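One chain follows as structure tokens, the form predicted alone.
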Amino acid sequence: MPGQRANSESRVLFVCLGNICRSPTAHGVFQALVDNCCLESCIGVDSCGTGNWHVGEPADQRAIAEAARRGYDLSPLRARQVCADDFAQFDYILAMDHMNLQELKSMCPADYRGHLGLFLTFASGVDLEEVPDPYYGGADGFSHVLDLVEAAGEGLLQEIRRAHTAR
């Protein structure tokens, strides 16, 4: 949560527009990766949106259902809006698309020393820069988002491990 720095060495924040489809999916998938590697004391995970339309709401039911098919639980997650404190709390702030990255850059303090960028830069073998928004599409869009998020999550975890090994 913003304002509460966990005992984590690295904190990761996933950001999309409404925080009900892409970023909670990334949050749930990456949290599972962290938990499966027993790194929850080293890596903190959260998600939010640049918009405020869905604050306090659960993830989209289609995102929850598709994630559950793959063994991920998004049901406890609730939407929140990005805030200025997030730049003090998170080492990696990862946008799902260029529009949200531009919004984040416009609020980013000059002294932010973390990584602010697109999440898919961590996905090997993926020819996309942006995680497409599945909100107005069918179930296949949510499945595609999961494919992309799983690939990028693996790459991000490797990057964080590599960065901590180099210290």
Ligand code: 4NP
The other form holds:
Amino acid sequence: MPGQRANSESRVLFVCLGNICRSPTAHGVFQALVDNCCLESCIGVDSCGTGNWHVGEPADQRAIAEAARRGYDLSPLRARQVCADDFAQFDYILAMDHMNLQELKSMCPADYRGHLGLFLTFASGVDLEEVPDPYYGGADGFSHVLDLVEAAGEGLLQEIRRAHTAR
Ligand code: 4NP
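Show the form predicted in complex with the ligand, please, because up to now only the form predicted alone has appeared in this conversation.
In what comes next, the whole complex appears, and the chain from above leads the way.
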């Protein structure tokens, strides 16, 4: 597993393009799931973007507002860009869409032993491969993102618990 950590810990990195809409939403939702199960000492959560346009900025106000309506606080999050060291630090690197997954694959070291893939593969009952980019749309796009990442987050948590039990 990547990094020098206690072997009970899994670290999850959510990746989109700007790190201001989809991946911070996934970050906040999944962190809440982890916290609700009292697993914060076992599962680390972070997010980033493949692009650098919004580095240092908070999440998009529409993402913060829609998440707050469901009880998630995205306000402390700040955008950052993915870096080579992320492949040493994270066991699960989960892209929101194929374009960002391709970018991550182009950076991924040959000896990476974690899981690099699409986040929605963990969503049961969802007939989509990608979390649609809500940046140029309205509030309903951000609500749809929340629906998708809540479903995928549940599946991911089950998978991490299953993998941990199987160790
Ligand atoms: P995200 O959405 O990748 O879900 O954070 C976007 C945010 C910003 C831009 C594109 C997508 N942008 O072009 O600045």
